[in-house]
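The data below hold one chain only, encoded as structure tokens and taken in the form predicted alone.
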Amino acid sequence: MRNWAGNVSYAAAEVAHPTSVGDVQRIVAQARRVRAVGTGHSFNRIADTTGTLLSASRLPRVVDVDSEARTVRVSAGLRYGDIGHVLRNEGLALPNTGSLPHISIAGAVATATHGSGAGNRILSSGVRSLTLVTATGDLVTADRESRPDDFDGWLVALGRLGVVVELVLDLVPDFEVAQTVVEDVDEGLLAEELTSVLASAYGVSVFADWRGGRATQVWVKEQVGRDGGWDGAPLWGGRAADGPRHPIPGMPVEHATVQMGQAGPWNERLPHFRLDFMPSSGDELQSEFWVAARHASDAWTALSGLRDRIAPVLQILEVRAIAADPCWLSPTRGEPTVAFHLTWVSDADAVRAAVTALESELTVFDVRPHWGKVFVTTPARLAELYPRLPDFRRLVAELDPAAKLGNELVDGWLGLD
């Protein structure tokens, strides 16, 4: 079995598919190692193990929409996509989903992934509650409540703590959003102005090929009939696309979300990607790193300065903005932040090369990566970034003390090996 990407072929000796939260019990409690699998979008090896790889992907279908709360329960192994007509049925959405609506709830939720706009916090921080098996099978429900002093380290937990099996996910009413995309930005102004750029609507996403294929792009997801929202203006020294584009030079448009400012439903616009059909190029390997949003412009610089040494392994950077969220090992820090999202070719010696260039220029801003990509930052470079690495491993002491559903990789980098 290998992941999406196809870079990494898993390790496990086995792979199990329960299609009952009953046979995850089960299998959990008798396995000797034992890690959960979503749709396999991570491009490092943070969800592979030696002994069972399990998938929640046969699990029964759970969307229970709860109206009055404002939630809805979901089984893990559902995608965002799966979700959204339900949720808009009902009059209700989710503030925000990731670019690709390909993504499975509980993989999404474990590695702090997100999707675009300053006021918009990473998927994590929109769980309400979580069920997941432990290491010895028993079914364990966490939320703010009863876990007022440390819930936030069951959010963003790398499936260290147990195997997931539902989700409560917090909702807004049901709103529509209009995309429009501004191409030949000024990159002058937007190296100056990138924190208000990234501010000015929603949802914003900033395109840079540093490959010479076309000149910077903005894309604009605003929510219809906002106050104070991008209502057309700045264009940033651009001009409106005459019509539809893919994120990635010559991909199929018809890939792509709807654009021209015509106004959809949310889940069919905040994502960049349509659910039906491949995203992304496909081919590819994928980084990404975060710093503070008081350094993005300066970070963006310096990351302009690598462009030479960027540009051959590069087939697009995204930059986006996230708000600050308190989950313990989200990449936030606790403030607003600013994401470089790099998608490479498919060649892992050529971009382990770049990644090490970059992420040494960027060590000055405290530069975290996200956990399911590719990046080489150091156990004791990780321990300095996170201060709150000490209070999750001793939740995950209390939750496996036997390190079951750990890694090599993944209790290296929580400092458990």
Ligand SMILES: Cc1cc2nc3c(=O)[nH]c(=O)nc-3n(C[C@H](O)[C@H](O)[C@H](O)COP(=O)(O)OP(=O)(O)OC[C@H]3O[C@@H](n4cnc5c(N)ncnc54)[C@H](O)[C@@H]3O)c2cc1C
Contents of the next structure:
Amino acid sequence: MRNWAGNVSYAAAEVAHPTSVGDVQRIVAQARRVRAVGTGHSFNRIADTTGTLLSASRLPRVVDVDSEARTVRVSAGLRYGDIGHVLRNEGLALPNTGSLPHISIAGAVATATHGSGAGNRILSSGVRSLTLVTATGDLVTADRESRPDDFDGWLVALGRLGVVVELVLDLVPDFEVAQTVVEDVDEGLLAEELTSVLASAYGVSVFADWRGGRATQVWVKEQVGRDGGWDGAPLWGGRAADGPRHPIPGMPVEHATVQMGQAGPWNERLPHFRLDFMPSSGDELQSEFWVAARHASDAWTALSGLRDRIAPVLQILEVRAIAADPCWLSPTRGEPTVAFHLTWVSDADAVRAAVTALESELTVFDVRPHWGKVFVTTPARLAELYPRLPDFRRLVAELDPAAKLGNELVDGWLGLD
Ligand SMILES: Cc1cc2nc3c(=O)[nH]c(=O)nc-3n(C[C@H](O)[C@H](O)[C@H](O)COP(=O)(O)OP(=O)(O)OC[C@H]3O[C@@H](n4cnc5c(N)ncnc54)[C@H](O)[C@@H]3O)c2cc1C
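Could I have the structure of this protein in the form predicted in complex with the ligand, to go alongside the form predicted alone above?
Complete assembly follows, chain above in first position.
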């Protein structure tokens, strides 16, 4: 079994697709080593194990909306794209989504997956509670009331605390989004005003391929009918696209969600890619590096200085803003953040070389890598960047003293080995 990008062949001795929570409990209790896998959209061995790789995708489908509490209880293996229409039928919405609706909810939550928008937090911070099977096979539900001191450690947990079987997510009232692509934006202007460009609408993504002096595109996602919305200006020296665009010039526009300012449901506009059109396997690698928003312009300039190294292996750079959250292992913990996402060609060695240069250039900004993507940050550096790591280690010791749920990569990162 391989991940979506095809760059990881899982080392698991077996793959299990339990069809009941009881089966998950039995498999985990009996396993020597076990780890959950979601939809395999990570680009490293984060989900891997030498024992049993357990997928929650065939658990009974639960999408249980509580309109009064504005929450939904969902089974962990569902994809965000599977629940959007159900929420809309109830007049409700998720505040945000990642760029792809095909990613499993539990997998996204485990790695601090995010969408775009200076006012939007990572998807993990919209989790009200989660129910997981711990190493002993016990079913445990954690929420802020039952675990006030450490709930922030349970959300971005890299699959290390147990197999999540259900989550309760916070919702907001249903809303519509209009998406406009602005192209040929002035790069100098962007560099200076990056944070205000990123904060100019509900969700903003700046794309560049660094082959010219202009940003390729800025995708603006505006909540329709909300006060203070984006009014179509300024265009940052560019112009509104005269037709639909894919973030990577030349790729099929049918894969992209509806643009041209045409208002529509949040779940069909917040992701960049359509549920029915994204390829089921990818020909790319990805990295993503997060810096405090106050460093955004300087980090852009520093990265731009590496463009001759980066451009030959880069398909597209995407820059997004994310609001602060309290999760212990979140790259956005405590401070508004800007994420530099790089979609690379699928050449692992060349990408590693580019990533090494890039991380070294951004170290001065305390750069944090996306857990689910390609990075070379050392465990020693991660320990400096994540001051709550000792608390997370204590949580792991409490829930998984025999390290059944660990793997070499994750335990190395977290200093659990
Ligand atoms: C095309 C593409 C677009 C992307 N866009 C974005 C984006 O917009 N924003 C962003 O931040 N990231 C993005 N990503 C990265 C992606 O969101 C993360 O890698 C995410 O973790 C993938 O979820 P998954 O279900 O595939 O998890 P996997 O890759 O299968 O696993 C990731 C982690 O989740 C854990 N996990 C999975 N299921 C469970 C469970 N039931 N219980 C406990 N732990 C579990 C695994 O153990 C592992 O540690 C993108 C990736 C791709 C391929």
